[in-house]
Amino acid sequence: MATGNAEERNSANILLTGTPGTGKTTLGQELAERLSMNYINVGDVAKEKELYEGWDDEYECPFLDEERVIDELDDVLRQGGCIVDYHSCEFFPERWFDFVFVLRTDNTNLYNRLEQRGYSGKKLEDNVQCEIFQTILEEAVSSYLPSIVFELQSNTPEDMESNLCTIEEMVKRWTSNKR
């Protein structure tokens, strides 16, 4: 029976993670188009399928049911060719991903982006603190092989284009090594 490990897939799986506001969705959608890959925004899937297990009054958002998310996405990720976008990463099975890209944004840019989204108070401050303390980067490094975790700056349109080119090249190299 196939386990969905990289050795058995012909197409790579990518995880784009980072603090909210770092540009995961913009990067993921553009990458999916350029590489003809399946883009999966975990927040959108959770909302569409109601994969929640309660409500967080403090942050005014639902609690994700991580087990149900894994069950929902497992079959498609076993096939490969997916770009997964989510602000957390430690609960995803290690076998799913060939690349984990952690997007990082300087605090002023991040603060402004989150404020424009309507974040305020504790939610805004906690997300900026998360970026300052590299919480998502540390989570990724402790959850996946260090050889597949990459930190990318995401402050400017030039960073975006550079990140697109870097990831495209890495995926093409991975794919050619599978042949």
Contents of the next structure:
Amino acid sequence: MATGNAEERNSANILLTGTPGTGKTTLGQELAERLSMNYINVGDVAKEKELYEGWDDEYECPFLDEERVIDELDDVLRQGGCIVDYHSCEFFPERWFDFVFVLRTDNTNLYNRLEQRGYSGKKLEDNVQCEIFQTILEEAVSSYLPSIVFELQSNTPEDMESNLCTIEEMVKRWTSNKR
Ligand code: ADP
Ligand code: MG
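Write the structure block of the form predicted in complex with adenosine-5'-diphosphate (ADP) for the protein whose form predicted alone appears above.
Every component of the complex follows; first up is the chain already shown.
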């Protein structure tokens, strides 16, 4: 039976994670186009399939049903060639990913982006705090092999372009090592 280990994949799977507003979706969609990979926005999948359990009173949003999210995506992840976009990372099976990229943005930049998105009050403050405390980076480092976790700065369009090139290179090297 297939276990979904990297050895069985011919194309790499990538996780793009980071605080909301750091640029995961912008980077992921562009990468998917350049590398002809399958872009998966976990938040959108959950919304579409209503993969929720219960309600978070504090943040006034539903809780993700993590088990059902994993069941929903497992088959496609086993095939490889996926770019997964989500602002948390600890609950995904470790075996899914060959690369985990954590996007990072300076406080003022992030504050402005989230304010533009319509965030305010506690939600805005909490997300900026999350970035200051590098919560997602620590989550990634404690959930995956340190050798596959990479921190990328995402402040400027130049950063975006450089991140695209970096990831493209790494994926190409991964693929050629498979052959
Ligand atoms: P996320 O998916 O992580 O929440 P988005 O991709 O939606 O973030 O990006 C949030 C906003 O920040 C968008 O308006 C996007 O254009 C902008 N942005 C993202 N990355 C960069 C970057 N490297 N430089 C400048 N603006 C960026
Ligand atoms: Mg997004």
